[in-house]
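Only one chain is included here, represented as structure tokens and corresponding to the form predicted alone.
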Amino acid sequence: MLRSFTTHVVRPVRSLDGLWDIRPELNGTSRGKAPRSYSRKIEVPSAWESLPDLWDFRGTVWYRKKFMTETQGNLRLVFGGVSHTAKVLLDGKEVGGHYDAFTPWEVVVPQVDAGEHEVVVEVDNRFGDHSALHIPNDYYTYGGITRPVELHEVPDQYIENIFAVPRLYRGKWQLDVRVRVKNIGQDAAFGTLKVRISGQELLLTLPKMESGENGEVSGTLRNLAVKPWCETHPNLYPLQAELWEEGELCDDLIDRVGFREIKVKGKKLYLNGEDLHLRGFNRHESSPIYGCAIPTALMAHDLDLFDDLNCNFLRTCHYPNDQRLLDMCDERGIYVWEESHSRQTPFDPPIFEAQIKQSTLEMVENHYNHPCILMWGSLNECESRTPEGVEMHREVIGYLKSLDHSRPVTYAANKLKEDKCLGFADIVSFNIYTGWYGGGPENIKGFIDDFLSWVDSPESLGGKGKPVIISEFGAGAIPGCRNPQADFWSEEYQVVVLEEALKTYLHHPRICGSAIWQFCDGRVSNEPNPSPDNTFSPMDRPRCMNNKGVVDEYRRPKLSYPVVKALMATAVKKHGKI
């Protein structure tokens, strides 16, 4: 299933997950048709590249499943994550589609008939004039249906979407809440919603909604007996929301929520009023066995790891995350910087802005309500310097920012005194590797002592006075290069660099929070990048891997662990836990 949890009480909801049929285009182009048969089967979720003979197939795969309804009725399919292009068939038309991989997306089909059907999706996850996110990249772009799959039976009305956002005041929690119901019938319609937390409710009347429109509306839920949410007490609510309609109830929708602000005063971050420091990881959504379609116990065995190394910060870096793995950060306490799907992209394709926009707004609207996710993020080491660059960010971070005002909004930059866009950030984020693409590890404290004073300094265009996050910073080693002159790529000059910078970062006053590059070792492109700065090649990557985790792409330590463990170790000491 999509969540952890029961999302639907009145709503039948199916999984289709499990073996469907598949047919690969072995040539790489589809037909553009349907296939009449096909010749195996895989799991899904899953990446095609896990089956031995498509590790490296780039193309198009053709996915089939069959499926029973007992009535007549609207359908609505709900794919968590399809990579990267999706073209959905029901009973042999054509229903609807999606581009990106890494966000959920729907199809509605109205009045279908009882009986069997057949659902079809075309995959494709090549390069290409249509995909402007999914480029050649230091992450590989797999392909398949690779999150769950959902089969709604829904009403003429129902419940698309609810977001909540919790206030302290006075002393008193209190929880802003905004429904979406979308009217799919052919007559116009009117309803009621009923919203409960913590033994509340809150009776909201929906506008008169026309076919085809939807309707919102938004009240207030005060002086709740609930508990804060923190690290240290990771404590949800269910919210329940029902759609009736004559005095019958017709849908529900089921979130849980955590309260807890985060707030950006001056150089520092505050959660529920309290001085916050992030300590942690960058993690890709990557496995040598199951590529980006990662099942639940490997999730919940890194957050382990996680925990056993002292951190509370996850960055989903460069794009957003299964939902189940977002479940598990609000049940855990980690705190979590979200960033829509994007890295070192040009901006030059006319299509990237509709794409971008497109990935930030499915991103919002479906992680919005999870307690874990302090911030949200986009373009990350994207052009920052030339007048078009400065335009997309303030295009692009100005609609996040517009898409949510509850949390702070932040980009991952790389470069440094030439960047002319932290004024549009709540929060300045800089991805710093000295010790390996620059200066040895001894230069770390002196670097970013210099670097800091140029932030702030009028220079630095807006960077002045405002939170600091080191959002990358590492050094490639190899699993099992070992040598006692700590060359590099040895295991041993990754514990000195990671070494000097977390006594550097953890502990720097102006430093509010920093993430290691990287959690695991993760499969790469084997085509170079195409963005303007041309950082990225293969031939960078031994084992066409990005070397750069503190455990390898199994999950197994390397030396830099323990190392990592102890000096996290430390900055809890410091600055606690809340």
Ligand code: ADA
Given for the second form:
Amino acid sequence: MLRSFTTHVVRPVRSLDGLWDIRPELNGTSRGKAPRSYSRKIEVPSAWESLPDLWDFRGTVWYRKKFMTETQGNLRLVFGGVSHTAKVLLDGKEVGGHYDAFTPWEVVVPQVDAGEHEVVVEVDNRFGDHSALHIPNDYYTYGGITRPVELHEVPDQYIENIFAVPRLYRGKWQLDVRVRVKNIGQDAAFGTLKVRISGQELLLTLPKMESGENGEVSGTLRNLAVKPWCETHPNLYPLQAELWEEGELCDDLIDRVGFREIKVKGKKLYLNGEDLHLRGFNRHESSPIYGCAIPTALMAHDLDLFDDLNCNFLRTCHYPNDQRLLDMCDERGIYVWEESHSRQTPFDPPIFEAQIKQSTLEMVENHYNHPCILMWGSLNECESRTPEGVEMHREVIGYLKSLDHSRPVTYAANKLKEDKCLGFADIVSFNIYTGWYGGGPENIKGFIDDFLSWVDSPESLGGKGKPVIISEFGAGAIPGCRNPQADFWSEEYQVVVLEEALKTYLHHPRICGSAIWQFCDGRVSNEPNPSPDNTFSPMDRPRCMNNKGVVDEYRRPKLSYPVVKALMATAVKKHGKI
Ligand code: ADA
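Would you mind generating the form predicted together with this ligand now that we have the form predicted alone?
Let's see the whole complex now, leading with the same chain.
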């Protein structure tokens, strides 16, 4: 299932995970028509690159799953993630589709008769004019139904979402809730909602919803007897919403809430009023066996390593993550910077703005209630110097802010003193590779002191006095490449760079967070990207991997692992845990 807990008791929901029929389109014969026969099978969720002969397949694969329904009714198919373009057919009729691998999406089909049905999904992971976000890049775009699939049987009006914002008011926790209900019936609908948490209940009356309309209603539960959520005490509470129509309980939705407030005050971040210090890693969803379809046991293993490394911070570079990982971060008290899908992404494709905004909307609306997400990000290392680049940052960062007023917003910049967009961010974040893409380890301290004094000058056009996160820093180390003179690409050199960087960033008075690039080595595109805004080339990536992990792709520690662990411990000693 998409979450690590039950999200419905009243609504019938089943998993469609398991064995699906597939037919890879090896010579483009289908011309968009579903195949009549299927020759193979694959486990869902998974990446098709797990199949030996599809290890580097970039194209279209048709998926099919048959299922039975006992009664006539509205069917809602929910996909946790399909990489990267999907078209859905139910019983041979096209019923929906989606672009982008990293956010949940749904297809709703009203009034489906009881009986046997087949859902077919055409999945395409090719690059091209249809895809502005998935491009040849320094991470691999896998293919497949890579996250869980659910089949919901929904009434004519059902609860689509609940958005909850915990607030501390005069020392007492309250919860602002906004509930969105969808009416897919033929007639106008009315209804009431019961929202419960921690023994309290709120009754909300829905506005009249005409056929096909959404209805939203808000309210506040006050004086809640709850304990706060934080790294040391990740207390979570189930939030239940029930939809009643003419005295009958017809639908429900269960989510989880952690009571915490994240605030920016001057140069600092505060969690529940306490000075917050973030230390951790950038982590791609990447594995040699599973691709981006990381199983929960490996998610848990990665977070066990975060804990072993004395880290409390994970940046979901460069896209929204699987919600089961976010659920684990909620449960373990790991702080998350989640960002919508972009890395050095060119702005010039006509569909870029629509696609990045959709990725951003789906990220915020689906992940809104995770207490672990402390900040939203987007536009990693995108063009922030030119007038067009400034306009796009203003538009996208502004859009992100408009979707959620309860969290700060940032973007990871690499244009240094040419950046013109720092004024749009609540937190200013910088990818700094002194010691790798320029200068040596001995320059790390001097460079950052000079740069941060620029940030706090009027010349930075808006960075002055804001919290600073060093969102990326690191060095490549090919696993097993050892030499006493610590040459480039050796594990010894990575130790030298990370040691100097962590000693500087973890204890710098002007830096409130730092994230190593990166947690584990990961597969990259085997195709170059010649765009002037994303000059990625696999020629710069030995093994066709990004080798800057502190563990390799199999999570085997490099020489830098114990060094990072010890230095992160000094930060815990100095800043403590909250
Ligand atoms: C950039 C980018 C990362 C990665 C890194 C590197 O900072 O944001 O995705 O590509 O460079 O390894 O060079």
